[in-house]
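One chain comes next, on its own, written out as structure tokens in the form predicted alone.
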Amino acid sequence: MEQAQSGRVPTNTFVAWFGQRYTIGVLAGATLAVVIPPTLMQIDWSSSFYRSLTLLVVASPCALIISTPAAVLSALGRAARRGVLFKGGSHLITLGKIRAIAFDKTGTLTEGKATVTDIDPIDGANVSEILSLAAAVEAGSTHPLAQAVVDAAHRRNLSLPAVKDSTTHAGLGVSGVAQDGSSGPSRRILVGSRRLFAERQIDVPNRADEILKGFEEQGKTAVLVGTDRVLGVIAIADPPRRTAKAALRDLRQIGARSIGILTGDNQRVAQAMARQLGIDDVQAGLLPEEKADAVAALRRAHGTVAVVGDGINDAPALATASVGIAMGGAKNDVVLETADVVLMSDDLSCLPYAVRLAKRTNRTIVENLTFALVVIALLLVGTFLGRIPLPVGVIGHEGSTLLVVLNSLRLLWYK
């Protein structure tokens, strides 16, 4: 379906089309070499038949057909040894043509090992109550920020209320119904962004908004915790990956025209991360479907676009991209299933290597095809002129195939 949408002809269809017409042409040429009257070519029938056999041998497109699969398979094997899993050769070839790369922030550009740094109550709310309610609702989530809240509650040995009807609101936060004790009243708990509270028509007081802005300017992710009113703000810090800045620099050096951040986090937090990593293009506060729209816009502007992410919120963007790349630490099956490439080592430094390998593979394919076509053309011309005997034609045909395979195998040792 992806191929139909992009308008590209499937590789196997092209090979079948080319093979049919090439075979017809070769057979026609061999027939012509036999049936041309000896008086026109000044050769006898036995020589004409011998020349047709030579033509069939030298025109066999073995080297031409093996040029692409030999290179792709060698590159896939080399990438796997470096912890990069491609789900098909077409994705490897496409990765070598990328012009723009967009990254999710949390868990992709950051370590994904977030920690709670601040808890600010509003209107006299209890700090322990804020943290225990937030942790109870977040307990079922695999998001790094949710895990940070749960870990903070466990470190304080807080008892968490039972929560039912826990719901993840993609790009906004989570909610659930908590009950105080076995017979106490139940209440809906919200943990998330301003937009989540606005959708539930819960007013965010000015004090809470000021606290949010203060944390966000420090580069921290801040979430609101509340019921029918805002109880407090929790600030969470997630440092950038050690390899992120160097990886982004390498990507620019190998031809990425645009590198950006697509995140559901706040604009201030995203900008703070962008300043640390030297990224100019930042789109923040995006819902999953808005990320997909942003990727579609990048494809219209740049052509071939890669997206790197690790969360379920990134799945629509990964599916929209020319190449979707998932971090190996992604704990969601939807993300791993949607992605075209998986960085199994969960190391961003593998990404520039994968792009370089993909570019080198594309160059190798062009080298192989050019060499195979030139050899076939020379052998064909020599055969028609009567300069190529059958043994030489066999050596030329088999030798060119062997050289193409050996050139492709060099990718197994690519560094």
Second form
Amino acid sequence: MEQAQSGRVPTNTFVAWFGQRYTIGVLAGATLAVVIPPTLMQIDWSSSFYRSLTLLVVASPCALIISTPAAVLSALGRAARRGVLFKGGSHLITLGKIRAIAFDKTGTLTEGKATVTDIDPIDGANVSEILSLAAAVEAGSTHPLAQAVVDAAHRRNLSLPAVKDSTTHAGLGVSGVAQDGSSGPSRRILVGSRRLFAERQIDVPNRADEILKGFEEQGKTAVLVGTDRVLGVIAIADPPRRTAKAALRDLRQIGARSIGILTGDNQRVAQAMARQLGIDDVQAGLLPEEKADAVAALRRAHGTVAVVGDGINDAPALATASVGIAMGGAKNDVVLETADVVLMSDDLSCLPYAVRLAKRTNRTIVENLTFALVVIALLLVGTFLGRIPLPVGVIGHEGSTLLVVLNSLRLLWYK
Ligand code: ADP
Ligand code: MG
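Let's see the other form, the form predicted in complex with adenosine-5'-diphosphate (ADP), since the form predicted alone is already up.
Below: every chain and molecule of the assembly, starting with the one above.
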């Protein structure tokens, strides 16, 4: 996003600068075309005037000016019909140049339809109590893991205690104050990663650590539930999206040099997912700011980098990327607001399509600019040599504009 934004200003400034100089040049050329031939070459004033009129027509850069907007608008329309919403043409152009792409794990590479598979109590805590406390706190969160915990409590028909002060700790978990009964004692409940408990200086017993490790080795995301001590571990299975593997393969085929995972989840779980999807670059256990730092490092290494994410914890990374891409299913407005591109249908296979379309658009722009410049150059030379009558000049000028537009419109049907 940064690059796109800072890139827009110089481009516009250059176009304005070039437009001004070009117009002054053409007017000066036309004036000279009226004045010089009669004085130096004994050509009569009327044919000299006629030639300068032809020059004004053939030199106007309509085809040149329409080259980029026509291609970009056609591509934006095509992308929107496939459910890929670009928030501006510059993002499309940048997407066509990406070298590296980093994915968030939970909710992006995974379906986001996670399910609770196991609940292991610690030190004799009660399974139903663990789940109902966790679900009560998670009810206020939009995280895919939260949905899984709430669904599991509903399936077991558990009644949830009232919770106050629900707080989301991005990339770590959630907390809230639960009240037992109307006049019972209130307790602060934490649901989240090992790191969340470490930050609160709550001791994680060896037994809980072993259980966590066991689940993580199975590729499950395991979260701790606790008060001032750990009550239990909830294991959540969150399988990869069906389209993920093919989408990553396609991205590699169309030239993404580096594809990686940036996740707040544990290294073991992230590695298990990476093995399934054939990804080798995995950075796990990252807080939101650490994800952004990882993206900045990727940009230093590769130049143009896209980041795909779905959660509030991805917002800083999306903002740091050259192009930030949000999953349309993202339930958080900040993510949709921060992203430059939104995959409305939540379908990862749209991503390689969007990159191919963006590359095609960039090629179309180069074709258009080259064609427009060559036609203008030929018509100018012909006019100076007196070989281009005004009607031919008009046909050449309008015809080239039309051809540039038609070439751009082909993007509307890009497969
Ligand atoms: P990702 O980067 O893969 O999308 P997150 O950064 O959202 O993952 O979450 C990182 C870790 O923080 C999770 O694996 C989990 O341990 C914990 N976590 C985050 N949000 C929640 C939540 N709502 N409930 C429980 N745990 C959570
Ligand atoms: Mg996520």
